[in-house]
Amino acid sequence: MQQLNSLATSYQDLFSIGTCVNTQNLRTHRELIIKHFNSITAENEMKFESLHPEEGVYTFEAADQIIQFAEDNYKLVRGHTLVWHNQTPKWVFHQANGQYVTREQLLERMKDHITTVVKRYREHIFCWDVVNEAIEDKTDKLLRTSPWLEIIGPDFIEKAFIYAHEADPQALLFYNDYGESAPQKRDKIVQLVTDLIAKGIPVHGIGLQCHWNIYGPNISQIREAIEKYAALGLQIHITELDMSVYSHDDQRTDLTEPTTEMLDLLAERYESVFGLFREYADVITNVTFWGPADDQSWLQSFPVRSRKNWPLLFDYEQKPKKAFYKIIDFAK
């Protein structure tokens, strides 16, 4: 029976291939992510309510899981994600009144955690998605409104890259974000990022999510992204990538498998955005998966509930598909 090829040695030359790990799919996918990932990002266990669940309280068990099993098999950490509108505790932005703490007492907090978190981790995690999805997708504002913007300020932003920068000189600092290749959004991050560097903060990258569907968004859309974003001179990272099999609009719940057409399809698109990827490679050097195999993938029951999806390169049996196939065929 004849050898696999491993994904991560496939682009070796190219850029590291990742993929999201939890503390579960560490030990019920151990041999798919040692034999085709060569970097990891936990899905959850670096976030804030995950770390820091109350004030003066660190949890680090769990990300320190992740983080020998990264040391053990020779694999690249990303970090994330230090600042989010999201899974945050409330006791992170409310006094115990219940009024929102003062702009002072909240960039003390976000301080301490950033410098407690990556100082911890300064030796293992080569980058951090240090701002994650800061910006507003349906409005016209530039950025979401959240407690972070309301008590802080728009610098919220800027106090949070150079707090990363303090505590770890090394590591390469990404803004993270999704919709990432439609035009308004896109040239809302553009402007952020650019004022960003206008300003010295130390920013290194952009982090492109890519949840993407088998129907879009089209090459021709997703190349005019990456050369905005590569004209600005920093790294550009491919985040938290899948293809789901639905378009936006598909409601269905009535499926068991994947259709041939969708397989197909689904092999046709990473044929297609990897072979993008492969032309940016003096640009891209991190591609990662949200998730190892199918049965992993955050897609199962969201956003329609009890519904099934096949976005990834390997089944539900972690076995590889047509889609694995076709993005590791130009290396032979």
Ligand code: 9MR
The other form holds:
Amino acid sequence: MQQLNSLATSYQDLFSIGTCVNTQNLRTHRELIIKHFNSITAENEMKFESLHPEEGVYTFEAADQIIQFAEDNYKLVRGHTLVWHNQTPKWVFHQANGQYVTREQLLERMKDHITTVVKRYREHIFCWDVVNEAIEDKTDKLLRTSPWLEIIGPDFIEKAFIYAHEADPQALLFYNDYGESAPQKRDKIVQLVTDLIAKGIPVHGIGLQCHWNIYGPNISQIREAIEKYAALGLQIHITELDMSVYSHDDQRTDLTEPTTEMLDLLAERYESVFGLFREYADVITNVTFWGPADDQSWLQSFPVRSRKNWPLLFDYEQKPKKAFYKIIDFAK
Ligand code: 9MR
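Can you return the structure of this protein in the form predicted in complex with the named molecule rather than the form predicted on its own?
Whole complex next, starting from this chain.
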């Protein structure tokens, strides 16, 4: 049988290729990850609730295991994520009597968390998603409601970047969000980052999550978004790429295998988005998939329960799909 080329090796002159990992798939998908990816992101193990479940209690075992894997196998590590409204334990925002902490107290807790985590992995993590998903996507407001915003105010974002930069001046610091190609949200992200740059805040990149599906967003919308982000003069990372085989409002749960049409469309979409990424390889410096293979995708049974999905390049058996061949063949 013909040997499969490595995805990461094929792209080594353009950008690094990543996958999110967890302590389970580092065992079950070990060879696949080692062969095809040269960058990894912890799927959950470096989030606030994983690292810092109680005040004064840090639990680093799982994150350390991921770092060790990266060291042993020469992988880059993207840090994910320092400040987020999700997967952050309640204690962070509350006093013993249940009331919110003060602005000063929350800033102190944020600083303690960021400093401890970023310093611990200083030698190993080349970039951090410092603030994740802070933009509001339903109304006209710029920032989504969260305890971070309510207690500290909008400058919680700049403070997070400043603390992260103090803890590791070498690390590249990213603002990371989803829905990045929709014009309204895109413009809000651009506004937020433009303001940070104008204030001299140490921000070095924009993370475009790119949780897409086989029907959209369309290529011209993605191109327009990349153009606008590139104009900010920062690096772009594609941080959580996947391509659901269902449109947004499709609720069907009957499929046990993807249809041929789905796999063809998936291949076509991956082919065209990677064509675009290659065109912008001077600003796009990392492309990370949100999972090494279909069976490890967060989209299994989410957001529709008991529904299978096939959003990645490798299938349940960890075999390459048509989409894989479409993006690895560009040199020909
Ligand atoms: O893939 C992650 C899943 O295992 C978790 O249950 C979920 C909890 O919020 O987070 C998933 O990863 C998210 C990432 O950290 C931020 N962007 C959206 C991702 C998918 O929900």
